[in-house]
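Below you'll find only one chain, the form predicted on its own, shown as structure tokens.
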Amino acid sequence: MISKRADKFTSFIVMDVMAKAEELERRGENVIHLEVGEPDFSTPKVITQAAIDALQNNKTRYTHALGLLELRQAICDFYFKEYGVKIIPEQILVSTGTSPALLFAMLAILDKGDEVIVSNPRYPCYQNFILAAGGKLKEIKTRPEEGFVYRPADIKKKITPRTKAIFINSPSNPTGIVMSKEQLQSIAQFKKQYIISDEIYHGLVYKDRAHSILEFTDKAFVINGFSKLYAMTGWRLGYCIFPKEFSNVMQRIHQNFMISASGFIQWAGIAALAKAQKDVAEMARIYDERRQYMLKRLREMGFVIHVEPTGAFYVFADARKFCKDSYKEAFRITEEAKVGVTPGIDFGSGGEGFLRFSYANSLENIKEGLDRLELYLNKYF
């Protein structure tokens, strides 16, 4: 029999989407993919070839269950050089990408019935390792008009005496919104509670810069790693920094699940912080002439953009002039229109009537898909 808890997993709607596609590719269509945040860039020459210079050097064996110590002190020295924040390698979990790291730092703070605040919309997964760890959820539903962010006060609200942590992300899956110093220091002030901030997205921003939580609180944990900057998501690489009373934990857990990462890639990880800083520059100006040509193209198709999105692949766009359920038309998009888009109502109820497109794809790609778009609207709006 299959357990309650695992029985109130919910499903990743943007991968049925994905199978969708995948399907209608089998049968011999031709499916622009503009629902998945994968990036489509090689992974830069410079990481691989570490990883087989690695390989080649039998650097194949368990490495210490927090992560190499050489990889530990080159994110120290990252994060410091780029948000001035000093940290030490005991601070920091190397893992099998960023998903497993969120869910040994729920397991780490979380007892049975423990609060943990979360945006509604969000990031699908996170209430899942919530509920993984006996938490539960306290959603806020935030504005659209208002970039999706949180205001202080509605979080005062939803405060008990069992909130343990409140979850932020930025740049913003799904919204692409990047929070402003002010933002996150308003967040900061919850001295109470821990905050865990996805900072995934982190170097893929298109005006301004992001801001680290851990330039305004040490009360937190980020959760970070190489999938999306060094588009590196099949390598499975993340780390977890958190506060210094938690090391001891966090590796026991680790060693628990994990052992430890993958050791010749974690020396690819290296070599991405060290040497990858011109791929990944360049990968961003793609990026951004993307998002400037699919912001322009969905405006003029009717889609309503309430702000501008300047960080991560995403536009969440609104699309309540043509649909009242997302996922209905999300389906109807892909199967019709033969281009694959994620449901507003993915991410949570608050992002019903919205749709996410990913500029993760060729420009190329992307004229083509939005000019289906735009014939399908025609067509049935």
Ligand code: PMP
Given for the second form:
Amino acid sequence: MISKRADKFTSFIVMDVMAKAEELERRGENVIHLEVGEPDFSTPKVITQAAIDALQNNKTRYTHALGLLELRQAICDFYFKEYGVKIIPEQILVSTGTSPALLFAMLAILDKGDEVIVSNPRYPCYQNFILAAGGKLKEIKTRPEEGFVYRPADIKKKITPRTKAIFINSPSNPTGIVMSKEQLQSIAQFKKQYIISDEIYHGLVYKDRAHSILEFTDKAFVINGFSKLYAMTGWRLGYCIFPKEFSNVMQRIHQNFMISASGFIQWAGIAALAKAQKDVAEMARIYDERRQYMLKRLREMGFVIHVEPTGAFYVFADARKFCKDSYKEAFRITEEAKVGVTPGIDFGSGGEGFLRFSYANSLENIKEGLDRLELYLNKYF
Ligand code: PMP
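Since we've got the form predicted on its own here, give me the form predicted together with the named molecule too.
Up next: the whole complex, starting with the chain shown before.
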């Protein structure tokens, strides 16, 4: 029998939309994918070459459970260069993507019944990491006009003696909103809780710059990885930065559950940090071009963009004028207009009536997808 805990894990609806789109494609239909949050770019050659070299040099064994020292040192150097924060390799766990790193962070801090604050809407997987570690979700409804960023007063009201952590995600999936320095500072004032800062979209910021939570507090777990910035989703490489006192427990957790991340892929990660700046800058330039195009078209069609997204590769558009049930509408758009879109409800009840559009697709495809969507809207609304 399936355990009660496992039975509570929610599905990741975007994957269901993608499965529907793929089913249509198998029937010979052409579908434009604006649902997936995965770079359409190939991994930069300097990174691929480093992996090939590592394989040819037999870097095919387990590594230190926390990850190759060379990679952890490169991550320390990167955080110092980007944010001026000093961390040491003993504060880093390299894992197979940010996803397992996040699960291990939850295992390290939560006891059964501990509470974790998340915003609603938010990245859908968070709740399941928390549940898996025995924690309880405490949701805070955020407001579209405020870019769905928390109000500290709302957090204060939710905190109890059992509240162990507060999740933030900037630039955000699904909203693309980048939190300001002041907003991050206002979250860092909560000193009794750990701030779990998902910084996976750092580097994909098109105005100003992103700040790391570590600039404002040490009582944080930073989640970051290579999937998005370096177009390396399938490589599975990510990391967690944690307070020093967690070094030994994170090492024990990883020794047992993963042994280590894959060695040759970690060498590719070192090359990404050292040599892929030009490729990243070019990808960011192209994302920004698509972002501006998509925003313009969606606004012309009548979608409301409450706060302009300036990071990641998503537009979270208010479609309440067109739809009440985002789940039904997203599937109908996928099936009839042949454009994959993600329903806002995937991100929690606070996302109902919204649709998430990803611009991790070529400008040509985005244009075609939005043309199809426009025809669809003209037909029904
Ligand atoms: N956090 C956020 C906000 C994401 O969008 C994703 C990927 N969709 C992840 C974490 C997980 O990334 P990965 O496991 O590929 O590093």
